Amino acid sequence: MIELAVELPLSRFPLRVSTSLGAGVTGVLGPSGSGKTSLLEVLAGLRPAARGRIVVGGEVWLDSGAGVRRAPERRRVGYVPQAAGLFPHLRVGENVAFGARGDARRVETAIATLGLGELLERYPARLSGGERQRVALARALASDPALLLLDEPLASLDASLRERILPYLLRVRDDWRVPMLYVTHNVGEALLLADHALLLRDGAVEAAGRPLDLLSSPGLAQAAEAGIENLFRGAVASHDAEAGLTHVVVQGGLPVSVPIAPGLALGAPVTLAVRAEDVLLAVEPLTGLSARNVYAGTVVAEERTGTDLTLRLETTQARATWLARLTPGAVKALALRPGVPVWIAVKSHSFRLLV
């Protein structure tokens, strides 16, 4: 449990933050230079100016109140900036080590975590973008953290890069149970990443909760504008060769069927992303179709991004959660409302595939 209740003087307004933020990954949106990383830099203990009090674990970080002011070394703060950060004079395995707390087991498992183990004896020099981070973050948990503070770590990657990377993002949420404040621009990140999220403008929180049901606030409504993408966790389970098709069951047992990848173990964890503008949907029953991923479900809420709708949808089967973003004339024309049932469709090739 994270307990917050600071204030940061800032150039254009003040940052005040208050509020209880429980043991998984938060999601910090915003808009730039709403005080993002500002936020995450009191926590880290960088900003001297702050004053309030911050909580982690129980552990008294800051009480400007009573005169307590843990020192940044002594806070077990993972901190993954968006350039990484890396000893350009140390190897990859040298800089995953510095730093880090307990025994070796831990550098080792960080390690195999984030798939490292190819790149040990290289130097910063010679990575790509995506594993610079992969070692940035390999870095923070041989630390050893209380708490992971995550900065738009895939805001300087290219999309094939950072689908490459989100994977590794999940391994480290799912199989580390680190607490996390994950910022991002990103709505697609959040919704997959985040089990609770804050939207911060001009230094101050203007919603917060799960991050599904943020769709509808103004701030996170704007920066869903650029696109959000439905993200399913899943594992591999057959090939069809001849169909020229992978099939995935994703959380809840749902079946996809995807663009063959031969080269996947059966039970091998992938990620499947498909954009919200490429769900169709229809309100009778639908036959003699191309796309191979059809199913029944219902319409449970509606919101507004941008000048869009975005339908917020429950498959029957597995009760999946989808997101259809149509135009308001789409919706009009199939009266869609909360509780019309619908039929969901989806090409095969408008999945992505990430692992």
Second form
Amino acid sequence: MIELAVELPLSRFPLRVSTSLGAGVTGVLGPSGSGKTSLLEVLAGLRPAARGRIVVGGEVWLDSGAGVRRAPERRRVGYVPQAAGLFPHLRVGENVAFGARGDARRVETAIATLGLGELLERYPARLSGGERQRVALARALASDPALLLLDEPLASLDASLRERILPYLLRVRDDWRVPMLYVTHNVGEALLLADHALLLRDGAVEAAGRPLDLLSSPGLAQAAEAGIENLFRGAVASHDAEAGLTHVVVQGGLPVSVPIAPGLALGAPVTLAVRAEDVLLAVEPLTGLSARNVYAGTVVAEERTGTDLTLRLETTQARATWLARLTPGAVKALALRPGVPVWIAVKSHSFRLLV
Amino acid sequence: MTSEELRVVAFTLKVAALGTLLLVPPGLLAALLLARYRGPGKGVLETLLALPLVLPPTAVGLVLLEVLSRRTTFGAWLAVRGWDIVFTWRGVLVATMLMSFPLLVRSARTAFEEVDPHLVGLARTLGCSPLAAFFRVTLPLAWRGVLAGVALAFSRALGEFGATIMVAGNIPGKTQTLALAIFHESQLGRDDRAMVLAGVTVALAFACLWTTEWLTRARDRRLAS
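Cool, the form predicted alone is there; where's the form predicted together with its partner chain?
Below is the whole assembly, all chains and molecules, this chain first.
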């Protein structure tokens, strides 16, 4: 449990955040320059000008009224800045072990979780962007943090690398169970990873709640620079070489067909991503369509995202939530509104498979 | 070389090494403060520190002589404790240290300024006290500049003349360093002896600077591998 009521002067506006966060993952969304990084630095104790109160798991980290200001080294935060911040003079293994206080078992587990076994002897200068992020994450985990602070760990990576890191993040979330603040521009990431989300604008919390509920916030369009994605966790069910498809069952039991990926073992966990604008809707049953994924469902909610509308849908089978981004014209023509039954169609090639 | 000349070389090396060693802690502290401190008085402080670089060494020596002589309270206090500085080997030490200090500080300060403060902050979140973060992150990253500063300070100490002769005089067997001995021999018309000593100083300075270069390059090779 994290209780926050902090204030920090920034150049354009003050950062002023009062909120309480549960265990699990909190997504921090917001446009560039809205104070997201500053908020993480305040929590890490790296902003001496911060005032207010921070209580994490019953421990008071900051109480400027009472003169309490716990030094960064006594807060046990695992901070992963956007640029990874690896120590260039240390090898990967030494970087990971930097904050571990000699706990070799923890270091080994962190190395295994992030798949760094091959890289231990390398210096950071010889790592790719994705490898750096993984090392930084392992270093944070190995220091036995009470709170993980991740600052857009995927933002500086191109799409294919991003997709290769995401599964590691899921593993960290599910296996290590450390409370996490996860700053991102990507609404899909927040939906996939976070139980709770904050939307920051000009240093203030504009909205807070379940990530799905934030979709109705007017400020979200600005924050969602990378677009809105549907992300699903699932497992490989079968391969059909003749049809060129791999069948995946995602959470809740919804079957999804994607272009064949024969390298994946049956039962292997995968993450599927499909952009909200690639989801087609119809108000009549679909026949003679090439799309391999067609589901009956219902419109649950309609929210404005910039000039478009984002519809929240629920499939009848498995009650899976989907987001579809349509122009207001399309929504009007089909008379889509909450409660209307729809057919959802997605080409198998619109899915990207994140292993 | 004669045994007398060898003694001069050994004395010079010993004083320069001791002086450099004693300079490192305050020099690095001053460099770190100058690199991180952003506030009023910084400009004045930097200028004061740079002064020995541009003043005639004899002027610095003269000021030092006045401050340390037995006529001042401080000088008398030192003398009572048997720590005579003026015209002793300690005078050589103090004079060379003062002249070397700015070289060490300037070089180390630039090196510290180039260390990304975010990395230091990260080290703190990973459990380092400010002191531990200095030794585990700042110093290893600024290593090249610090070493260059130490080498410059040591080389400067080997060759210091003006301030030394003012504070310590030129007493053979007592305060005579290589630089003083070269002057001394040349004044006496023994140019061949002066040339031998000059050759020794060239060799020492070369060895010192070359070792620094070599160490720095070895490290660059390692980091790029």
